[in-house]
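What follows is one chain in structure tokens, specifically the form predicted alone.
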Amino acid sequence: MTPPDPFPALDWTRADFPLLRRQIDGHPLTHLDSASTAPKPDCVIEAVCRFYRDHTANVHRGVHVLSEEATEAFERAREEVASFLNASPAEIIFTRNSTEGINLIAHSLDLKPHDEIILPALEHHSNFMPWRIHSRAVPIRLAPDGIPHYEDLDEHLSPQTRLVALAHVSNILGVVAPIEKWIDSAHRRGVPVLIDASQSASHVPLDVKALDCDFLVCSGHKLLGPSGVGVLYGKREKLEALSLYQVGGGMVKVHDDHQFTTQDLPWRFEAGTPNIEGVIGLGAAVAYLRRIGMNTVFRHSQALGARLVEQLRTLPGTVILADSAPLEQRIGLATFTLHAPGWGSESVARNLCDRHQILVSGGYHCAHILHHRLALEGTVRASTHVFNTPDEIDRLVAALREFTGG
């Protein structure tokens, strides 16, 4: 990777999140919580309400011109988001979120409980619980500021070992992982890889055959879209091979008294009606990021979390998790503790929003495991996104010295 460039001029997009226009106590906030859930552009707002007010009708089963329309617009944002990934639109298969698509690889593998499934130990609890449940999972060690020991990987492979899951980027420490490597080390020995791109895919370029994964979720929500949709893409065969995760309406192609057939990919993964409004916001969403350009996004995010760091570590005490890794490859996320006798983690962000209206996360982020490894009693995660300016990182460790005295 480069190093970061210049600050992109995004200052533009602040004028299509209506939510940057709230204020907080007659004062502007300040957001910096994307990692969490981002706002969303009225592009996306605009898609969902036309559905409601234009559309309103199910998909894939209706004969009336409602119906089409609401299909038509439907599969247009499936189009839209095999485009982004470079995937075709027979692999993109629209879940709930990020967890539900892991929870469906989890349970259509039909894992025994001597399998094993390898993964860092830092991963959200949506890639750690569905493993531990249906398998045996086996997490990579860390280092003291929480970068995995990626280099273990070929030590942990096995017969046993049924699947590799990673995180692209991790939710705690805003670091874009070596999954190339990951990818090609585990194919080697003839195993799948699943990818956790919930929070990469806005805002790091995608490419699912460049990377060569068996698998890929990601989230709307964290993706400028909307919440209770998200993606899973597959390999075509790898999906074909995969056991039914749910049935009823809407997959089903012949039901009889005797057997049922389902329809083909991906809508054999889709039972039930969908989150169709989501889906088109979601297409939206995606449309907003590519008319931006990617690379476009990617370089700003790398500039803001460089800037991030930077200025983190003129606080008096402050650890920043992952402070050893390059800051070319930092995405806008950055996750720290203070020296700040008497406030934990969820305190501190409080006080952020009350006194100066600055949005960011505290406490455990899902990721409780990294904690408990590295004895930490949460921990404070700042986040950013296209609006986000160097201003606003500046902002946020001018308030963040009142606690730390320097």
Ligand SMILES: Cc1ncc(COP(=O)(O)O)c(C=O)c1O
Given for the second form:
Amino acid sequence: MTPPDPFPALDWTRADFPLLRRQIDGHPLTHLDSASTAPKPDCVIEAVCRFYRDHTANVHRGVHVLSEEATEAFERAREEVASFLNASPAEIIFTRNSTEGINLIAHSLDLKPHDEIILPALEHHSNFMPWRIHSRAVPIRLAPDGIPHYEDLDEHLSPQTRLVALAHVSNILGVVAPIEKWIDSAHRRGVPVLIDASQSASHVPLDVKALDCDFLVCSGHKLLGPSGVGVLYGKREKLEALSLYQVGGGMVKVHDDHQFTTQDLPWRFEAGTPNIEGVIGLGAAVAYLRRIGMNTVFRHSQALGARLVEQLRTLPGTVILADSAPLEQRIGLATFTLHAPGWGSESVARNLCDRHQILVSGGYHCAHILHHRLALEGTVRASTHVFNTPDEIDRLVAALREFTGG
Amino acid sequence: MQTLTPPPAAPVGERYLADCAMALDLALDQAPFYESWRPRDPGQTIPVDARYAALPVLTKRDLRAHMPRGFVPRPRDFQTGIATGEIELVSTSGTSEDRASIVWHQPWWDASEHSAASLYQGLDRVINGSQREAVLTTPLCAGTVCHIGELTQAERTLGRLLFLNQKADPNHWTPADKNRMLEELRLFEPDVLEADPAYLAILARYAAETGAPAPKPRFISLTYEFPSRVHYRQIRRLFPNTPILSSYGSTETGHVFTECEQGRFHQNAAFCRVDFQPFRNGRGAEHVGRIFISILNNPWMALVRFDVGDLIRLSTDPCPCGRTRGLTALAIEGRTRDLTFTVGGEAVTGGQVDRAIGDLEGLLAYQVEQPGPGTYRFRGVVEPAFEKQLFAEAEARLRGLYGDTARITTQRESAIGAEQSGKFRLTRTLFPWDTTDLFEPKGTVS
Ligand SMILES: Cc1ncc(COP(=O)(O)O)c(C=O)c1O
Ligand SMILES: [Zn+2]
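And the form predicted together with the ligand, for comparison with the form predicted alone?
Now the full complex is given, and it begins with the chain already shown.
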């Protein structure tokens, strides 16, 4: 009997990632840490190098050939990202990373200290600290396995609520959140919604028009692209209503001592020389994912996630976060604690690298609030990407069995 | 408007050949650039068509390297012409590798335009030197490069000309930009709306979607770049009864072809000569080839066999409109650099691609990319309702065009942007190739 939804084999992509040919102590590595930052395919490396080699020039400024080529490649990347998210290019602002996108919104919404921002208590620090600094963060409580009580949103929405912010996929849980419901509830009360797509963007098909979210952020480096480049999507009218963020060159039109007018979207929010090579590399990364097809990428990620959780459950005493979530809602990411007295999460991760050349994350993953609330002293996280195979999951679990027995 | 000498009563063909001979002699004898061409000229005893055919081709690179002095025929002198205001140095649009400066002599341009207008019924009565024209194309000054900011309507109105657009890429027009342009068009009431078809398509779609009242130009002249069926459809929806014609020319060459009421393209033979070089047998479609333009009757600039970089499809029978002077083309086929290639290596023009897929219902913009031999990517901006069938149908039609074994992928896009030049490319290859062996070396006809 064939399974109804055959596992989409993406092994062929392995050849595209030179990092996977690296060896540690003479052994090939098993890369299970893409949620932290992902390896880059050749097409991204080549796009960045090509820019340096053949086109290096500033964008939107020069009138010579190189500057025109640079500008063209830069804006072409914007279109690529716009199509990836189903947005219009004017709604795509290039930032440094997700963190900067969220900070931009937190700054430019002109929040007051009593304004409230509702978010699940497990958010990454970058989707928590900006709200804490600029206003009052209102966390939604968590179930014992870490899943937020999403149904509590309505009772927290109040006239003070200025925004609802949540991760599409938490970097700890690896589970797709019910963002459509949240967007719907928040909009019914006239409250805009920001989606942190840092983890989901390279695993789950995204369509900002269908979702109807107001803002969305993601980072290039987890999307197979360069670091130091990220994306802020905003609905045009929402972006137009924001106050200015950073100011400087590239975002103004007229300038004498007394007056200036700002550029149109998206350039209004891109002051200074941008990370040109980063943006071009990100364009190449997104094009790569689109060529594979995000539906395929998602099915592959779901399948690896399910296998990861099912296998981890066979290790005695292992506690998996969001273990109660349906398997089909998972991406290829699981966070867990082992029953292995004397081994902290970081030493487990280090040992996996040193003994087995398996790369995972260990520690708090920038989510101290969740760890604090669930009374966890750090966790181990394994996460996949398009190039990972079921064998690698099995190899990880076999190595973990050395700690837990069973 | 200062008009040039009216044509004397000589038979049309003779007058044309005499103009061609005069332009050639002036260039070879008096314009410094052509000194190196002189040894190639078989001489005045040979028919003029054969003399042209024996000469090399003039490229943009030549223009960049030798303009202005190399192309101003003696005894005229560039410096003097500038001082008296008879000429200006004008940069053509386009990215650097596409761009050139030329010597602009307004009376010649006006005469070329007026003459070209006679090729569409009723248009020459409007193009009379006092016509009000609204221009919708790349901005005088692109917003992202220029730091002087938005211009008022008064600042964009130069005499009887109104320049509408201020943005480098029409995909970045805001609703406010589009409302402004529509409003200005309604108030300005131009005789002619001269538009880049890709730009006008976006504006027209917006007006149709928002129910904005349609402006009422007397004629719409599509120019600046290849008009796709996709553009026509969106423009027609807003302007169901306005005469729309396509006009082909360039800053360097003046007006070269005008589309007549029958939809064929007639040469503006009083102001330019066209040499046609067809594809070699089996390398591209029959009766399709590139064109070299020589300008006629311009006392200030000698351009001979200039490769404008475009392709046409010749008409093999006379046009029903009855115009017989010069070449008649069935279609302008797009740019040479926009050629793609079938699985078997035969060149496919932008026009061929457009005829294959441009009428797909729900298609708003497209680009066909060829990443390598035998592989193709169809990128489409589509109305959601048509998405499902459209991509499958596009793939099938492109397979028909490129070959059964073509590897075709399709991709839905939010937008397909303009190039830095502000122009759009409907087709392009992503691998290098050159025109060696593509065209018939000798077989130029004119
Ligand atoms: C869910 C989530 N949000 C935000 C971030 C922050 O991303 P960056 O450090 O690239 O700004 C991360 C990174 O780990 C993340 O996983
Ligand atoms: Zn005709």
